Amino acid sequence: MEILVLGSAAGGGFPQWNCNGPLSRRARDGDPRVKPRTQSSIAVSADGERWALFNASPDLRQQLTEQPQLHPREGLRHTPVACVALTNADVDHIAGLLTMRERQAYALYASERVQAALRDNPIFGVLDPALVERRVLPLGRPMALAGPEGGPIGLEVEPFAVPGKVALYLEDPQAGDDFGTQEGDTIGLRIAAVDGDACVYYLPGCAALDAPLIERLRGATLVLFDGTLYRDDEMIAAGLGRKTGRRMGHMPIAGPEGSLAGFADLEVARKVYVHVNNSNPILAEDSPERAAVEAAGWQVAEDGLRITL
């Protein structure tokens, strides 16, 4: 099974188009220690021929262009992308679907909550229902992925609810502190090869490591995990925003309730941070924060990272 990180940054990418923070300036200036990144998405294949996308970022066209494995191979219209699976309805995970509107057949998987958000937004009607079949991911139950017309691609996923938050544009300010968040608004995925033991856990958004999630991830071979912010108040302290990470549905890396501490005793063989915000100092390879996560056994994903299991 091959995992390809198409984009490793959080919403807005890195450098973000309107961000003039010190990290974004270093990236624009071409500092080799601060590499640009596109918005969060991965592709997975069991055979190197048929691929599943996990999340469709606004940068999807660029990402597909930069990865030869995902180029058309035959005829005038073709794609090795058989299906797309979504972990939530955030703009940085669904906007790329609009890039895939060119009358191309593929399957679209998401929780019922996310499928409902797509149905309720008329712009996604440009995905021709005769070609793009929308399939619901049942929480807590493994499901074999298939391309258009049900063609198997050798992968299965097990979706599971994780602590998170409803997408920003779907928030209900009258619903209290959780803004109307329900089960299925944010999911994690266990992605596995049907004919093998290899599997990866993909959680680009996670607000906390609760007890069920801890036990699920314990001893995992590979986890791609939410690395949005290093500190919960990072954007406020940097003058880049008014929200904490937890208010946005993301747990911090540092601190007693951060992911560094939470994963310390889980014996995960390989841990990779994805969905990294433009304010996060781990983007700078010469930062003490980058040294701290690497000392704890973590890798910070870059676009184009390939992992074979």
Given for the second form:
There are 2 protein chains.
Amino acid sequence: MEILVLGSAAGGGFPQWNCNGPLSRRARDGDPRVKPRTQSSIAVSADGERWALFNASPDLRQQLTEQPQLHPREGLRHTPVACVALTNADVDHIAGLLTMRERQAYALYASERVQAALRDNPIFGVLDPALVERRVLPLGRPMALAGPEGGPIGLEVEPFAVPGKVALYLEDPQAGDDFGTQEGDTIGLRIAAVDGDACVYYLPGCAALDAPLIERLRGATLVLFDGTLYRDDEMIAAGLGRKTGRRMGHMPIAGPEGSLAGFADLEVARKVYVHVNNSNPILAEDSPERAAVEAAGWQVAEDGLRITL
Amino acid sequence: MEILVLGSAAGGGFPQWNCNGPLSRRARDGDPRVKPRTQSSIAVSADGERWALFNASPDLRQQLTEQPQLHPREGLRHTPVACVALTNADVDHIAGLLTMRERQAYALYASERVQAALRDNPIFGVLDPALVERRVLPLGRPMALAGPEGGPIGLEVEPFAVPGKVALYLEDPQAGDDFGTQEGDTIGLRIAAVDGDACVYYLPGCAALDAPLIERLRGATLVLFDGTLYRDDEMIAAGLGRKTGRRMGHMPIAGPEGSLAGFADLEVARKVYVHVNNSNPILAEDSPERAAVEAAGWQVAEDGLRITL
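Moving from the form predicted on its own, what structure would you give for the form predicted in complex with another copy of the chain?
To see the whole picture, the full complex is given below, headed by that same chain.
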């Protein structure tokens, strides 16, 4: 199984278009210790030929252009991308669907909640319903992924609910502390090769490590996990925003309730932070925070990172 | 007045993600005579400091990253982009608005028809209404462009209806040959400096040169015009699609009703093709079609083209 990190940044990318903070400035100035990153997406393949995308970022066209394995190979219209699966309805995970038009057949997997968000936006009608089949991911049940014609691609996923938050543009301010969040608004995925033992957990958004999640991830071979913020209040402290990580549905890396502490005893063989926000100091390879996560056995994903299982 | 072509390709960009046609292949292989291009957008400034974007393409984040003049310059959050104006509601002209989020103030100009299309898609709610003021462009009347606080930026626009077609995802198949197209679905813009005579006509989509348009453009200093297709049936002939240019709301370059013939007697000082589709042979600098348009006094825009008036 091959895993390709297409984009390792959170929403807005890195540098973010309107951010003049110290990290975005260093990236824009070409500092080699602070590498630019596009928005959150991975591609996975069991055979190196047919690929599943997980999330479709606003930077998808650039990401596909930069990865020769994802270029069309035959005929006049073609893509090695057989299907796309979404983990939530955030703009940074669905806007790339607007690139995947032009009469191309593929399958589009998402929870019923996320499928509903797509249906409620007529602009996604550019995905011709005769070509793009929308399939519901049922929570808690393994499901074989298939291309548009139903042919298997050698991968299966098990979607599971994780603590999270409904997408910003779907928040209901009248609905209390959770803004109307329901099960299926944010999911994690166990992605496995149908043949063999290769398996990766993909959780680009996760608000807390609760007991079921801890049991699920214990002893995993590979986890790609929410690395949005280092500290829960770092955007406020830096003057870059008004929201905590928790308010945005993301648990921090540091602190007693952070992922560093939460994963300390989980015996996960390889742990990789993805979905890293432009405010997160781990983006700087010379920062003490980067040293701290590496000392704890974590890797910080870069665009183009390739992992073979 | 400075005009910066951010993206010179039509919807899908060049190469297009799923296109394996000869032109996309040459661009992907790095042929220097067939340059890659991002999707349709220009930026205009009267003072080199405050910019107006015209259309927001899906490639906007990449386009802003590549243009130092459009990088943030001060404070923690900033952009030199004071406002955005849209010429229609096509995906290739509005998807970039999803990049222009992150609590940034600017003004968003569009015809009432295009504003309605944005309102009908809740995803554009990520543009915080407290920060992004949506203003209606009235047809046929000059209007000063202003930033989010209402401060003038030294530019005025005159929007005018042009023959065109409603956006693909808004087509009404029951509505006859025009799919329910109404006035305001496609507009052209006269963009002028408030001080001085500098003035450009911007028409990235235009289905026909009718009599009012001919009179309007006659003797202009600079026109950026719809260069989508060279021949009306080129996508069908190449096996790349099932639609003619006219069906998509774009007049061809060649032929008795094409723009080469239509502009022949208009005495426009500088004529530039923008919004060029990946099927259009003028993208190859060694093609006879490229030679033909250049012989007729046209320039084919590339990304990053800068014109000072």
